[in-house]
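Single chain ahead, written as structure tokens, the form predicted on its own.
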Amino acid sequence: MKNIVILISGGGSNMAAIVNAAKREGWADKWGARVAAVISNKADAKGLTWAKEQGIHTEVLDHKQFASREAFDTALTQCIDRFGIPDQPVLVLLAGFMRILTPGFVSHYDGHLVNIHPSLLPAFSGLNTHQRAIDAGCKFAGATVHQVTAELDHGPILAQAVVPVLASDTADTLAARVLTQEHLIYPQAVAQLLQR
């Protein structure tokens, strides 16, 4: 069995898309993969409630309770690794997890840490991607699933989706259209990883 741990900070819509795809497509039967846990750094993350309703183990690890980023990441690593299986590294998926991870954390999960970012990387890494795309006059925006490296919003690209930027777009309307594509490409990229 390959265990997947999903990290969230908010509503968890990408997490839900992955969980639903795993059930619908039979990841457990096809590839011996299951979403073993959902962990959040925020106790009020709405995605936790949804995950519990699906029977998925949930945990909260409040980053504010730790003296440093390193101390939090060490505790997070210990929490995730409890779901490890001998000879089967945990696949860690960042789904709206609003924390910059330390190089030590990234190194620990090298090749097994995946993120989704709401832009066509390498363009617009960081925050406020949709407004920045509009301000730059971009004709297209989108989303990128990528393996995580120590450099923020970089790493090998696994999947991308392109969305046109309309003349009438606001950051919110563009974000909503991009999000529908995120929900498609993230589960697809994870399924492709599981087949390797």
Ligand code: GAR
The other form holds:
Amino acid sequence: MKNIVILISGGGSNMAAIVNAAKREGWADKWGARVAAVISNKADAKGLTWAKEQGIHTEVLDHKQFASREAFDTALTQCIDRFGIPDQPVLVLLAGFMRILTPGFVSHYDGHLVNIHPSLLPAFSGLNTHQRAIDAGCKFAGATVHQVTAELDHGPILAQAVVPVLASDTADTLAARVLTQEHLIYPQAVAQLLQR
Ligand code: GAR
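To test you: the structure above is the form predicted on its own. What is the structure of the form predicted together with this ligand?
Below is the entire complex, every chain and molecule, led by the chain shown above.
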């Protein structure tokens, strides 16, 4: 069995897309993979409610309770690793987890840590990606699933989706269009990783 832990900070729609794909496509039977836990750094993350309703174990680890980024990431590592299985590293999926990770955290999960970012990386790493794409006059925007390295929003690209930017777009309408594609490419990219 390969355990997946999903980290969220908010709505968790990418998390839900992954959980639903795992069920629909039978990841447990095909690859021995299951979503073992959802962890949030915010107690009020809406995605936690949905995950609980699905019978998935949830945890909250509030970063504000920790004196430093390192202390939080160490506690997060301990929390995640409780869902590990001997000789089977946990696959950690960042799904709208709005935290900058320490190099120690990233190296602990080297090769088993994946993120989705709402831009066509390497363009527009960081925040406010959709407004920045509109301001730059981009005709296309999109999302990227990538393996996480110590540098923010970098790392080997696993999948990308492209959407048009319309003249009438606001950051919100563009974000919504991109998000529908995120829900397709993130589960697909994870399924490809599990098949390796
Ligand atoms: C998604 O658009 C995701 O790409 C983005 O946050 C949103 C989370 O939505 N992630 C980042 O900006 C990470 N830098 P969700 O909670 O509904 O999945």
